[in-house]
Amino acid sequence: MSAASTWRQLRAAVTERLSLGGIDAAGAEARWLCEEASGYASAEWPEVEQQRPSDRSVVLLDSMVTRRLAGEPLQYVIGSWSFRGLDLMVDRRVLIPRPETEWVVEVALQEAVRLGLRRGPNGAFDASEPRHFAADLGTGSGAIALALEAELPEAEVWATDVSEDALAVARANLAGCVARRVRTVQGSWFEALPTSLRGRLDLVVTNPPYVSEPEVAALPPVVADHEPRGALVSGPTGLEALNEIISTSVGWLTGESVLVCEIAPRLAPDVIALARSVGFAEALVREDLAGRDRVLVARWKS
């Protein structure tokens, strides 16, 4: 990348390079990359534009642009992404947090309030005697667990993942967000949880793999070639992980609790039928903000 006298000129050069490389949102991505390379936050950028970038910053930026043009997701190139106001570290060990999952969390929080959990900012909490328990199964980056902790001040959240690599990212995010009420544990879905939680979970939230093996070929290369396959692909039908979670959830729930799952729209009839078959009193699917069936809400009563 050629030298530029100011960050503004460098950003223009990056925009052109990304645009010529086929990046649709070249201008926005150029700014994100320049902000990351400069070390300045977005709010500081107007004061930085006229400054001269250091040689080190130019080299770093050139490397980042090269990675992006090679097809690596912007979020991995930058190394972080926002999720419901949380700044999370992300890399190839975990899925990139998406708006659809933000909506899953919102639905889960609405269900928590319906069950009587208090929603609001973090406050005083006696960690030895939590009033409620929640679980984020297949936590990945820890996005769901951290979002639940941030808005359910009386709940202890357990985050599970079968991947130790993913849990390393989640734990780094827990430390960065100073999470005090999230516990991480390695293992598959409910099997990872301590038996002391059986029959005590008020809220279970999960974004499991739900892509079928035949659908992999249709995924964009930026997804298929970079994001962890195990977190994307469930099996031949796409229902495998959801089937296991729904079928094994019953013994972990309280007298009145809820299971909230992110799903592929085509799976909506199947997951509703499955939830009802294992004894959930109510099972419905909520649409996402684009009007697609996206969130299974299964309500348990005993």
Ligand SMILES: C[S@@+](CC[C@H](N)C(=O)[O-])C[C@H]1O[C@@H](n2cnc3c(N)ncnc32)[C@H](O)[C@@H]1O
The other form holds:
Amino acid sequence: MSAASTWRQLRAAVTERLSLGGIDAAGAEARWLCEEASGYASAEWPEVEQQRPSDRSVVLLDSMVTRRLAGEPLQYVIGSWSFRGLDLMVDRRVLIPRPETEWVVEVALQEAVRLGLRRGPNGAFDASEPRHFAADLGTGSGAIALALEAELPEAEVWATDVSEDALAVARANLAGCVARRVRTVQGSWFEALPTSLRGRLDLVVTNPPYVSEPEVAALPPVVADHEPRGALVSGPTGLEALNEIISTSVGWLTGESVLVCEIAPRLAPDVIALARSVGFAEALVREDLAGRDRVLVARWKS
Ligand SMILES: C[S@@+](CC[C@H](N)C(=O)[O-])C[C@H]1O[C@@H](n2cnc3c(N)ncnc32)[C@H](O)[C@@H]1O
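Please could you give me the other form, the form predicted in complex with this ligand, since above is the form predicted on its own?
Let's see the whole complex now, leading with the same chain.
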């Protein structure tokens, strides 16, 4: 790539390289990569395109394109991704937050409102102490916890993960988002939480690993070769993590509360049966925006 070109010419060259390399959305990805290498925001791009890129940004762009052509996900190459309007740092220590999970958060927020929690931006209400407690189990990049914190101004949100590497990314994102009501803690599912939270959680949200071992072979290489296996794969059936979370959730929930889990569509009948068998008053599965069974909503009443 020539340092003498304009950004517009560079973008065209990158589009061609990506397209020849078999990338489907070559034009869109070229624009994302060029914007990232230029250091300018999207809105400034029409003006930036006329300018000459610095030698440094050309070198940076070249290395990003090389990584992408080697099969790395675009989000890791860029180093960040948007989740419900939050700009999150992502790298190979964490799962890339998915649009399905944005919908899981929306369902969780609707459930929170149904339980009487107030929904609004930070600072909307002036509670000096948290009035509600929520948990995001297996927080990864911190996406769910940060989205809950951003929209439930009276809740303290506990973000857990078994992976110290993932928690390091979550903590970086907490700092980046200036999150004041999110606490991080390492450990397996509910075991990570302080016992003082037993019987006090209003809302538990989780996107646990739910791919089964036999399904791994069918994952696209961009997922299987790059995203953390511990974030994707649960065990021989895919139900293992959900099983553990649903069965151990009971002692942690308060009088009227809810457990919201992202699931694989094929697991819907199993998770509903399991939630009912451990005593949830109501268990249902909501579809995602593509019409697939995606979100277990298990309502607790005691
Ligand atoms: C599918 S990823 C979800 C990440 C993030 N919540 C999201 O939705 O983008 C699952 C997460 O669960 C974590 N995890 C796996 N086993 C765990 C366990 N036993 N206890 C807690 N977290 C676990 C993984 O490290 C990973 O970060």
